[in-house]
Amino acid sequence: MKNILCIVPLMLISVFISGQNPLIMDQFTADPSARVFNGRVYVYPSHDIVAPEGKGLREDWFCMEDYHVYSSENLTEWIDHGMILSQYDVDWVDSTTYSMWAPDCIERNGKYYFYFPSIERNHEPRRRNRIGVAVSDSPTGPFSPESKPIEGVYGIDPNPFIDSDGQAYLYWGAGEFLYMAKLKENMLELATEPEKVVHLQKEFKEGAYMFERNGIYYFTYPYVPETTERLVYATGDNPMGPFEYRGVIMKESPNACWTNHHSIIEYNNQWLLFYHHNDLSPHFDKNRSIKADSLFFNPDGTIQEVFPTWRGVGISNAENKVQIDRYTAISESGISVDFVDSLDTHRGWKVAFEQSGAWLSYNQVDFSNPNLEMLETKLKGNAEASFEIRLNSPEGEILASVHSNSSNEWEIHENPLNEYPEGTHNLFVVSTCNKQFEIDWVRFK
């Protein structure tokens, strides 16, 4: 097949640190495929976007042009390396629907094979649906997208898997079925006739995602039993199965997001989910955002239900802004959280505190560097502020006291440290007044 260069414009790399979910809080992202290349985490997630006007495009539905992906080593801070993909780069694409949908990628050889769905130009009837191939030496691309999609393969959501002997496989969606079928070494054909993924739920599925663990292979994919999707799974002895269905890796989205695709990676002996919910959207929830959290079996090889988070996974730097409205526990009364600004979600929340002794708190922060001094408060107000940061426990030991006399503008607002705690410690936030003020993040230097 001829291969056309995707050219991708100079980029600058941004770093976004988060350590909490959303993982990205720039722009939305939805479908997470990640992948555990050179020790590093990338993950290729489709992109969501607000439909242009004039293009004849529906405001209520999924609208989607091009592809980025993010890398992590610790899991916090994420690196976008900017556009590897767009629906004008490939000559089969009909670049008028906007229809990027959910890809994923894989390394074999030292090449990096990107899969990817959109809508065919001059599409057969019924077979609008196709699966295309891009090409890299680099997780981050250029990538080359070859010039046809794959031959046999009418539907959305592919998903790679390379078995230990070295044979590879693709999996799909097409409705109310899921389809497999072997690859050829070249990565491009399919080696074997597409087959139905039997022994499944009937109503509407999408979205699989096969990983092996113990010697038993996981069938993965989202499934529509009402309204909403959940996240469930099947497991068989081989990656054509038959597979048995097993039951549910994560419940409906708390927000009524229809959708949610998902991947499973192992990355540092830990086991972890990401999924999608409409966090940045919770009135649109063709808007997603990408999350991760971690995900454990039972002695038995069976999948523990995963609970979605706002906290997320990774050890966060004491020296990053530590956006402790996104809190891992929080007191019954006296606290409350909420967009900063409700008219651009992806400034992310804040957390407002009501009367003393209501606290909440974020795990897992890291003082490595011991010349740290000084604890640094995003802070508003309308009255004299009080509270303490404290380790490990609401009663645990106060890092820093602060008293302000906060405006109700947003300061910075700094206070030097009683001693500088070692090692990795959850943080505590107390407040020490009735006064109402809000924080959106604390860092230490």
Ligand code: FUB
The other form holds:
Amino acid sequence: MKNILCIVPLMLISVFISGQNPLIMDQFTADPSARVFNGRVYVYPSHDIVAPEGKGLREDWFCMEDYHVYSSENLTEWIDHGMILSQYDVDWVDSTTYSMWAPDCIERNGKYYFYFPSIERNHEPRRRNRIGVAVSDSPTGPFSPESKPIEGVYGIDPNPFIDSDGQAYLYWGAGEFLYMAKLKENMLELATEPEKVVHLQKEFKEGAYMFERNGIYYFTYPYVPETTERLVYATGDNPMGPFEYRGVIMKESPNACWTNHHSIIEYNNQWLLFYHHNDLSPHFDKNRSIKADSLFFNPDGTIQEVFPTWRGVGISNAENKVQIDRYTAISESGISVDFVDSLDTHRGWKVAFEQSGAWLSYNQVDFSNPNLEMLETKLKGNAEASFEIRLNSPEGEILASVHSNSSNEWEIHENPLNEYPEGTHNLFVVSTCNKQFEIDWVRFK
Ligand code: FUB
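Having seen the form predicted on its own, please provide the structure of the form predicted together with beta-L-arabinofuranose.
What follows is the whole complex; the chain from before opens it.
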């Protein structure tokens, strides 16, 4: 069995996904470690699954068997490069534990080092969390795991960091403490003894992430002020600290997802926060979904609080399905959003309009193709529906007027477009009737 499963990472499975928040709809994903390699964003998340039956696993706990990597150039179209590492591929991992928790990846001298935690085999009854490394010549693998975990490292949530002087560091969590050590040039061994990171002032929990900007070292991490994790940060003038607590990056999940694991990158002159909530699994917070939102700095280097959105980041191509239920803003009344199918949340959401004047906006849609002529709408209703697509405000230029005698089944409707100024526009969908109708997505062709 082991041999069969080891072959799987060698197969490149590329699935094209168009996404807002959550970024990945067809699987549960968590703990997003985002990196920029060769001008492209790669995200290395954990992969939450529902615990398989008959394995003696807790149904109410994390269950994680393998890792995928995703990449994107425009932050709205994500490629799933397939599975890059599984618990069955790693000699030292106890593959009965499904404990492939939060990973991270970093590049050095053209090699990609993928750090991952798991539970070590042959240490019953006392289970030990260890951290291993898998190496590849490509950010998408195949990754070859080292046969043993990193000597001297016991814990979870590895975060590698390479300073501008070339010195590499590894941070990881163990219980209530965060540890760090220098890494050797080979990135596989510690160069110094592990030491505790001190002076955080807010109790460290897990999921640390280090980055540097303008000479300030940002040590960012979740902590639990009451019942769920809040993302906060501390700063120092070197990677070893001490670090002074500075403030909140993102408050607790609105849906009480207990964990929030994050990473922060700069891409195309915009800083981005990657994090997770449980949008696709609102009643079970161990099946999570990764998200991204823009992050901004104040002139003094402090971080402005980030508020989670559904719209997320990136410019959406008008020719792809625009999931307007991942809206930027909606009117105060006459509109609501719900799952298309609450028994299969991976199908995403729909938006229901109930009264004339109700509107939603969806920012940043790319209309640079001058040959777009038709609006496609996936629509459902039991009465005559009418709405307008307007540009840039609820009273803006009308791009399309739709009068559809829609049925009670989902149908694709086509309507001609009026002329429009080419470029990137904010879409407004405005109801012009007092009947209920639902939209799953719109697309232009
Ligand atoms: O995903 C499992 C664990 O939950 C991670 O290792 C932590 O950071 C938390 O997100």
